[in-house]
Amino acid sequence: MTNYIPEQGRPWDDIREEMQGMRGRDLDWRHGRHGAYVWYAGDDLEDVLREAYGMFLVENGLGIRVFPSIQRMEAEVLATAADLLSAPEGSAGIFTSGGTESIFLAIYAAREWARATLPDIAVPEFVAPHSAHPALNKAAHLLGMTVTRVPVGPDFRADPAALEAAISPSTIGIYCSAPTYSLGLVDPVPAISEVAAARGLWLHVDACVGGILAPSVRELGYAVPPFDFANAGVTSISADLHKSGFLAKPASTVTFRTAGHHAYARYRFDDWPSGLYQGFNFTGSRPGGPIAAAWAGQQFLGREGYRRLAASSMRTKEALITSLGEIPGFRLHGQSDLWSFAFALDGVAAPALAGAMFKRGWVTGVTTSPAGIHVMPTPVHEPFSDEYVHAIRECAAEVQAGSAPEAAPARYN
């Protein structure tokens, strides 16, 4: 094997050089040129957030008593969380690392809550509609559960009466979207939520894409569906701080309805030498930085900044759908009710053209069911929506006459 460590250190101005040089081909985001990975503001918030970052990099979040810094931060982007999703007074949350880890925690906390009330179910289950993101099924299979997939309705969304239909003696809980990621439709979170309290089964929204910058389209006036804590069979919703709040990775949230909820994602045990261990991550050991960035990131922005983000994204998001849908054969899939969606074009194959479009430079991600290209826009979109129609408008042509290179699209989820 190599050993990659130099026997004499280097000078950071070397090593800063070399790393500059690493990124020579890696996505170009600052052009527009990505479908997901980053969440970019502008330079003057990633100022903040790297400097923020860089104050906090030693220090631990696993040991909040012995830094009420971090532990006063912490409290109040989860308290803004909470805030953003209706939460009820009696809410509590969890500062993760993503939103793999923050559906992880919902489902295991509805595990254990299913343990305490529900301790004839040997195998929990969790019925979900077909939209519903993979880490679900991730988290399920790390705890020993299942998942039961449902089709989605006409309209791409979460079907009610097919996930009430599809509810066993072992469901103990239910998985919707606000947006769903691949065509970003928020699913009918009232009448599942109906179906949830009815049934006396858990609730989870999975609003990582969406749920902090969802309100602020709201106040824009644009009718975001209701999703969120003001439905009263809605048990945790899972909001990613790195994805619409524009904030640093790795941050996600999960809120819980009550105290009562949140208690069930705790993990403890103290059959070893140095008594109780106690948390609700995931981990052990937590950065600091990404939880000191947060917190100056939102101060920074404040709830002006988010509706500026907002309202740069839908701008996009409508700019985009436009000039699209001057190309021959465009379909739109689904009626997108925040800012990303999906789209095809008739004769066209969707790996095809993401290929064509990578070859070119833009990292264009794909969906099977239904077959489409999938948009993410951001603020940093926006003055290169016209590029990329026109890249678009090309490929297509190209894939129509057989003409486009060959190349794997790019994936991404």
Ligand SMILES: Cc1ncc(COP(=O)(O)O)c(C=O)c1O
The other form holds:
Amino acid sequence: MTNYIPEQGRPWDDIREEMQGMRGRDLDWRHGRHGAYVWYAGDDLEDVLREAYGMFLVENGLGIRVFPSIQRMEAEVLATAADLLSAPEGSAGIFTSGGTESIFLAIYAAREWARATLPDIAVPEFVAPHSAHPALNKAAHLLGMTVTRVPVGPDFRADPAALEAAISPSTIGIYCSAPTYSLGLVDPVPAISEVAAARGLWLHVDACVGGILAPSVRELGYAVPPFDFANAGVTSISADLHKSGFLAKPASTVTFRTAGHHAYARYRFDDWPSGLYQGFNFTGSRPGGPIAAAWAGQQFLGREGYRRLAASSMRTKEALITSLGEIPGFRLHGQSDLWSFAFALDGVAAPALAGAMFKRGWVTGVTTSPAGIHVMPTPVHEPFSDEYVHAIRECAAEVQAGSAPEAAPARYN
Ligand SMILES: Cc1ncc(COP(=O)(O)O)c(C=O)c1O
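Given the form predicted alone above, I would also like to look at the protein as it appears in the form predicted in complex with the ligand.
Every component of the complex follows; first up is the chain already shown.
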């Protein structure tokens, strides 16, 4: 094998230059060519995130008791998430490495809760709409649980009656999204919350995409459907700081309705030579950088900054839907509630359209049910929305003329 560490260290100027060169063929997110992976809200915020991250690069949140600085920043970011999600007094949260860890911890806590309160269930099950993010299945797979997915309703949102009908003697919880990744739709949480409460089940709301910015969208006067802890049956909510919080990766939150629910996510072990080892995260060492950057970024943006990002995201969506709507055969998939949406052009196969877009440098997600194109507008996309629509028009014409390159497969990554 090759060992890439040079015998003698190299000057940083050299190394930086080589790294800049490596970026040459990377996704051009600064020009809004992306539909996933990147949330960017301007160089001024990026500078703050980079510097704050660097200030706490070496510190480790695993040893939180010796870093009161990290402890305070983490507590304030978690309290803010709880406030944004209308969590009641006594709620408690965990700062995590992303949506997948937040969801994992919620499902883990639910499993531990079920072990304590429903001991007859051997293999616990979650019931979810087909639109749920794969992180749910990943968590269940790792935790020895099962997931039953049921079809969504005709409006492409979770169908509360179908979820209820799927509940079995092994069901311990229900899962829904605010919004779903693929179509940007907020599931009918109030009705699902009633089912969960009536059946005594855990209800997790995956607000990884929307949880942090949706309250600002609502403040702007948009009618965002209710999805948070104001619904009495909601037990836990995941909300990513590194998505619509526009903060540095890796950073997310999971909030539990009560300290009791939160306590089920704790892992403790002491049968080894160094005594008690405990914590709430899947990870052991926890970088101080993302916690510091999250706190600093929120202080820098302020509520006004978040309203600005929300306004830009919503304006971009509206402009895109208006312009795309002028293309013959345009169909919006469901009534998008926040900034993301999906659409189809009748007579134009979405994978072929995405393949043609990819050839031109646009990384475009494909949805399968229903078949379509996924769009995740954020402020960095706003100046490029006309270019995007122009590219879609040209690519659609190519597809219809049979001259499009290879179709893009439906894959997230
Ligand atoms: C709705 C939803 N939930 C969970 C996740 C997982 O988040 P992460 O990739 O940060 O682990 C995503 C990622 O896109 C998502 O869209």
